[in-house]
Amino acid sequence: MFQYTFHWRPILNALPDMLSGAWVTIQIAVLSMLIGTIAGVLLALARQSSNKILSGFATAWVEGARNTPALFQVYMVYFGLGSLGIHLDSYPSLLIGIAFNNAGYLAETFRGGLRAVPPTQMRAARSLGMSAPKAFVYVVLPQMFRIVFHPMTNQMVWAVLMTSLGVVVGLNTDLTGITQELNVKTFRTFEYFAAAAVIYYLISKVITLTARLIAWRVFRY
């Protein structure tokens, strides 16, 4: 007969440390999304460029990010660059790896969003005297972000979950890293990882609910 006693006290004692790790997790996810969003917009524009070098570079980035495991991408930053003499700590390695992955997925999302914006919007803005860059920033981009808002929300949740890969490159300050250290010290594996799973779930739900609230307030009209 299977018998197991779930111990709450270790979780309660470790909760402050785990919440501190959750804050680091959120920081990495947010920063990787900011970097990934900027890079994704540039990649989307580059893929539509008539310049074969820019288009080829963007295509290689997108294909590499979307068709290889995220774990490999983090490994390439941490170990791959290290073999070339460029040594990065665990935190920036994980951040760069996730940002690279985000940029690849977001680039395709943004490319679809840009195609969904009618070309007449740019022509209308130009007819009002706007320069092409100004029209793109103030007319096209806002409409694109409205179209791709929900896919970006999904990518943000994915970024939060990808931060757990930091443990494989020695990061011990995020939620998974702290949970792993607690497990090694006490061997209460089920308790700690169940608590970590709940925290990840709550973070994801908060992101989703916040995105719905923003969409309701901003995109009602």
The other form holds:
Amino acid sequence: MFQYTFHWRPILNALPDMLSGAWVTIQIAVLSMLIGTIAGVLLALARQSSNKILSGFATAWVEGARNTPALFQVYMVYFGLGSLGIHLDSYPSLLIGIAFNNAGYLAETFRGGLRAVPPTQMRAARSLGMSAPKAFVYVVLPQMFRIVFHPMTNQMVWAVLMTSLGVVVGLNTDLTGITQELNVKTFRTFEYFAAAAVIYYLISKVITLTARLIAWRVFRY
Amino acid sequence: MFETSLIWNDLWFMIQGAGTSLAITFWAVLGGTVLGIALGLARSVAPWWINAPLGAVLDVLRSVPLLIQFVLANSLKSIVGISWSPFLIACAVLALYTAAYCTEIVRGGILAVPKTTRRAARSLGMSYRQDMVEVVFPIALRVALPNWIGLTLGVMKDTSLVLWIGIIELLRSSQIVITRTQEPLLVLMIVGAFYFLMSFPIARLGARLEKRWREND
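Structure of the form predicted together with the partner chain (previous: the form predicted on its own):
Whole complex next, starting from this chain.
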């Protein structure tokens, strides 16, 4: 029906490069998740605060991150900030863009998680003599992370998939970037992108399985 | 700062881009929802040996970046030798992607109906069809609809990725305008406002439905 020979040799030759690209992809995803988690907790707290400016800022961040495409956010960092005199390379702009996006989605997740922790827990901790920040960090946060662990795993997979957007702003060290570079050199589009798809699939499976293992180790009573 | 070389034509060009984005969203969500409902129904009743492979295939669609799916579909097109326009490819890929998520939403909605409710319906003398239409669907809809709205908005935002296979949608049109006016921040702000206006009201509606229906339970 159609004549096309799938060439395995170029894939095998390119595999070491692509795997090193996969490592960069994982790095960006993990870093963006770390930044996103910290910013997300702060945003969730800021949205509850009675300070109008603080809660307004947090609401603007969350709604902005959730209601515009991730690619737009990366564009905004890469092209938009240039107008303000901030010129970032494609790696940091991708990282900032994804971290911004993660923080917005995670803040919403954390807000639900914080609401699910009974307020009596906080009061009990306070009446035992813990200071408010200490009670929050040692009593409320661990219970919240137990509740939001599964949505966070999903967000982690999302972060990995979002790193593929880097190629649009010219990143050529992550998995998609290296794949695209091999593609424009050889025009073996289908082979290379199929291989990249397999690697992305494996990465997200590994994340899901690792998360299940961690949940089983850490969160059992 | 308030002097700009942006003209009404540029704005009109971007509105046309937004129209393309919405058109792709419409066809993708339409196709994906029909396919998703069919597959979701199948998955909620099928035996495990159909369910497991089907679930695995849909899982692949959810675990591979959309950008890569677009490129793969585009090159597969030339391999197979069909001459679809990039627009059609974009709609087809996004429809499959939507279907992968919609299947789980539909399945989740149907499985959320308690078994006892369905048994009660059957023991009142309702047929299987009546049980599905009169009991299961109304309850499943309440669980599924807010998620479906979220999915639709997600797909709308994901249409920004089709610029990679050469379709001029909202984000790409803004880039073209930027190359002319050299004012990235202003143009991108306008694009952001467009996306926000397309997404935020519907997101609000979804959140409201979810809240109202939960209170009635």
